[in-house]
Partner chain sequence: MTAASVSSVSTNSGEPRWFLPLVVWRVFTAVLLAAALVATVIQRGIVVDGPVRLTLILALIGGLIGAGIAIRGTLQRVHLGRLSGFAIDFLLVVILGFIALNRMGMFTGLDAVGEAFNGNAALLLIIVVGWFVSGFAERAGGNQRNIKLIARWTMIAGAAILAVAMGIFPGLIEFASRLVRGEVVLFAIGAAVSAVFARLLWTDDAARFFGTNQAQSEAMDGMLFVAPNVLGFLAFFAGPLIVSAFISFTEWDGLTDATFVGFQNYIDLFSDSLFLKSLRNILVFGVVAIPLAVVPALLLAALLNSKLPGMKFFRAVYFLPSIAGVVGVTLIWKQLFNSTVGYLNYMILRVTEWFGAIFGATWEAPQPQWISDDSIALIAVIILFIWQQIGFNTVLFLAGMQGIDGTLYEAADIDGAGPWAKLRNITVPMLRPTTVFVVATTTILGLQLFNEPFILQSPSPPSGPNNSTLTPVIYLYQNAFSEFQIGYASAVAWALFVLIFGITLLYFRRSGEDGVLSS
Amino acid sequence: MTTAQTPEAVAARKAQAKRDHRRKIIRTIIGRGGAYAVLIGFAAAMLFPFLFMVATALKTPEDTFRYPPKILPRTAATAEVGGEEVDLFTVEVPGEGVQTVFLAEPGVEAGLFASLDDPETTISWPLEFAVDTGQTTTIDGETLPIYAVTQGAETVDLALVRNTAVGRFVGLDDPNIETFAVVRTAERAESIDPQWQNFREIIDLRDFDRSLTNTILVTILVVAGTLFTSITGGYAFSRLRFKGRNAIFVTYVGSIMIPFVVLIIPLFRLMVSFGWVNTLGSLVWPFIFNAYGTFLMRQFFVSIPKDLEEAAYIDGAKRWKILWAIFVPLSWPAIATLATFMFLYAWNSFIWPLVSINGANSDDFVLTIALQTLGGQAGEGPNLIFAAIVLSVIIPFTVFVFAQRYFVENVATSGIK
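Take the sequence just shown and give its structure alone, in the form predicted alone.
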């Protein structure tokens, strides 16, 4: 038995459903908007040091030591007036507001005047525009004469605190605009002017370009060598059956737990016996055999179905063909991840290059060593140091951005059986 609903009840139910739908949309917008706001805030906080580094690399030394600091690189603005280059200032002009002016006359006899109502408010103005009224006032227990000071079209009574000197400033676009201010405290006009030549200067300083080239060469060789040994080693430990395979694999992977500082001395002695000290070979050969890379590739190869390998066997393919034609194309996420890790490791390596490359052999310096020595050469120019850091960071940053897709894909597929 059903109960007939009146039109009013049906309309009320529809109206309530619409209100509930609107509330749901509003809650969703507020929730997602808040989440995005928090994420954007964290992203901005993490990106700020990087952006500040890039901005500082484009500054002049004077702009670097500015206080309070400003983010964008700025330089003092200049202009050509009467065939002569002059500095520009931003000064408050009575009746005209803030104007861009240049210094036409540096020394004009003036006085420091204080307001009668607010003695803390002072102004420096030429005495030729001030007339002694013959009256006096007392400020902080000191009797001061009162002058009628003319500023543009306005004349006010001010107390003369002391004599001083000001500069006469003339408008850049309108010569009829004239004002006076203390030259020492006048605010310089500035323009945003990135100093791209800082990168050229840092490259020319102590063969920084040679260090950059060495780092690129060493990194490419280490990454290529590690990929080759890790792929072949991972395939051997995952597909080949031989006596002692598991014991050798456990021992090899267990070497990851040995701290590198323990290996520095025996590794250096080994480089001495081979005659590789002070050569780029000492930065490459010890690191092309990587237990972590072999472990990573072995684990990825294990997840590949054996049916593919057996089908290739039936078609007459050999193991070398199976490895490079089947396993490697299926393993790009793992290969990209390993290449990214090894790239960052080789690029940022510092302790071993510091030990194996003599300080006098600057021809074989890598970036990390060059940056260390640069701190003493360009200590008075932080902008140059930041420019060198930007050059050191931009290449690995670009590599990571392009390899991120494969890296994320590897993480996403690592839990899929």
Given for the second form:
Amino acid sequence: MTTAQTPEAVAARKAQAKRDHRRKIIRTIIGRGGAYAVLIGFAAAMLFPFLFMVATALKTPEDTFRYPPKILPRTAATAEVGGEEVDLFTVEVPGEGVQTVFLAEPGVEAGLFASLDDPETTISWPLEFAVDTGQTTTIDGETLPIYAVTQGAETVDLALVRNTAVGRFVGLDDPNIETFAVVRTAERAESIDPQWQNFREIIDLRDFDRSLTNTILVTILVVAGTLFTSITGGYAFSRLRFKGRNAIFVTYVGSIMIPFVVLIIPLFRLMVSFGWVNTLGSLVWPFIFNAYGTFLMRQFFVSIPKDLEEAAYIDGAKRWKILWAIFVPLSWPAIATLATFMFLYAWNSFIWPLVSINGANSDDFVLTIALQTLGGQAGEGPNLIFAAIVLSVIIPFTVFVFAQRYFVENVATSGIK
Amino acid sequence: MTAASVSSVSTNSGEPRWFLPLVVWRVFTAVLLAAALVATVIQRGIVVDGPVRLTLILALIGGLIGAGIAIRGTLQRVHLGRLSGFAIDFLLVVILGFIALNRMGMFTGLDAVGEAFNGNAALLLIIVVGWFVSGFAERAGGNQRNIKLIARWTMIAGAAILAVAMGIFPGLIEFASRLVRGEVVLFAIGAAVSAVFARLLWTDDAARFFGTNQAQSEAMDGMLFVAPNVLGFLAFFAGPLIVSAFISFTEWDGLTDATFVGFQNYIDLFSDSLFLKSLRNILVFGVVAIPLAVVPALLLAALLNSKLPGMKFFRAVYFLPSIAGVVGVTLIWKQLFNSTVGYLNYMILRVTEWFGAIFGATWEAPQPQWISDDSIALIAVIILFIWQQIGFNTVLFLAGMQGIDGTLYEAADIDGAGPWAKLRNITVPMLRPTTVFVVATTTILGLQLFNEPFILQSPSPPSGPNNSTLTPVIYLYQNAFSEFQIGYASAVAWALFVLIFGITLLYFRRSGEDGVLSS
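Alternative state: the form predicted together with its partner chain, after the form predicted alone:
Below: every chain and molecule of the assembly, starting with the one above.
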């Protein structure tokens, strides 16, 4: 602060401060813009397959094999002209640009004409608009007659390569527009036309509703069963003292580490000996005893203050009643978290149903198996497979919209212990 | 209630009426257990093989010892008699009830329920609507009791209509007719009698009679509460786990008798070129896919943590792939991977053209055969895995970041630290426990890779072209369920488990040495 407070110095400092401020704002804008760009980029990558899923589910089978691919479902457009259904085409009309036209007359006698300067450029045009000039030209060693061809207002000299046939196309909106093109290669006009009946078809033809019902049933039972055993178990581990409690609890927590693949074979043998193979029961009963759920409930119950239950206990309430009347109402967040976790687990599990529901009878299929079977059938159009996928994700996505908090909470609680 | 009213008319000697029947029952159960033990040992009546027989014999010996203790304790009128008697009766209810219900086809009856449920599922909506209304009424608070009451009755009515529509009455009649059929009735009666005595021993009256004190009653409650969970855990987790270890030392096709071969299966693994190939694949997969599923997630989470508007939307979007379910998602990607009409190759083509136009060159765009080319197939699986996992990991990291003390960032702001410096010097070090967890879970998941290659390659064999997508779990699946080499498949499972366990332990050990997880 030894510098003199000259007016120039003050002004310079102010200007510097202003510059700094502006630079900071610019940096913030760039930073935020960059952040949003990255976030939006990833969001697009995450969303595109789902967008593609919905769009493909609404397509016709041919539309799914189109190249280059187009996202929206399209079908060839038709229109009613003079009481008849006609196919529509998009054709470039000389002097009028690209027009939507319909085929008025097929099989018009025509010639394939080549440009004299550039024989690679050809056009098919009716012979009635061409007049033989009597001259000839030689292209690739072939002697070809030259015709004066009239296209709209223009007339040019072209070489006739060979005879062919074209269609006469008339403008849909303006009947005065008339043009000619080879019908086989003319581009069909298309309209966006979602095929909603794909959903009906997949439900009716493939009994997909049965798979959906089975999945709903299995999921409800797994969620309810897990909640019950986890709540009672968690309560015992958190509040009741008995011999061996801690040893059992440590075993439980340790068992979360053990990968399921180790259990597949013996569990399958167990299902065989119980007679549960190829039944929905095999998807429910072994999965309602869950170490993770017990752990989650126990951790939540531990955090509940003891005063509440002690008052009730002195009043003579039984523990069973205390659990359901005091603990459970206080534990909704943890219960909802566990419920969403088990919901996703039951709804989406694949490898175990693949092993235990291995019959050909689709009556005991769950969605994942039905989808896998459908996807493995070479003859099935992708549109129906995708309609089935849409049906299989609707319920999880809806639940997610309403219970997003608990999904995220589930991640958070399992992540930070 | 009946037990309590019976016991109130106790005789003068302090011996309640139920005491003698109880003693008789105790002796009877002991005899029953002994008979079952003998039958299992001499293989008459109860014929089971291998590990199940051994387990059964051990369990029955345990039960017999317990029954002896129970008789002694009952006669001495001490708490141990009540506890062990109750435990035996409880287990008898569970086991006999299970056998009876299973013989009646009640556990597999779910399929019939599914059939009845199908078409009536719409009725569930009534219940759901009722539930939502009552939930909202609760949240609104105040004088919403009438609405809540109506909502509750709607739910009950919905459930009743659903039950009737699904045919509960014919179902009950069927239930009753199966109950009295054959030997089922014996098991059912056994379970019912055991239930009566279990209930009897549970009463306060019995507690007084056997002199149960506060702590003992608490312990009994605790065991009862934990029982459903522990019994299920033993039956469907611990038991199968031990059996699995046992099977891995045998050669077994699942039909004929298993032959014990010691460590032979494990020795064979090391010279099995297919198993080694699967290990190689999974290690390549892990080394590429795990960092790519974790590092971008960390950066995304740091951006999401910036409290800018719209972050909740992005978080929800990133989470979608983890909700959609692996089968559907993989089928979607299978179509995107399609080499002729798929979007991925089309985008590669367009991007190559675009860059080509900028640099004034014409480049040949690569159009890989994502699924059928053996040098690419694993890369397709990696892309799919990363896409599925990244959002989940982002949300995990975000949850961890929101637990970091905000004052650290304020202090850094005062020191003039930029966002990059803050990420490097505060977020990453403070996030160490979350990072270890994310990496460990991603690794555990990744090493069990099965679904993605299985569905991508279907209907071709899941091992992929030239075994390029063969993973240990796929190898296990093929061995167990197509080749019927169940012993060998179990050895593969345990080898994979050891690998996973070793790697996880390594992660946690390393972070443990840094003192992060010491708390």
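Rigid core: the largest C-alpha set superposing within 1.5 Å between the two forms. Residue numbers count along the first chain shown, from 1. In this text, all values refer to a predicted model and were calculated from it rather than measured experimentally.
A displacement of 2 angstroms or greater separates the C-alpha positions of I335 between these two forms, with the rigid core held in common.
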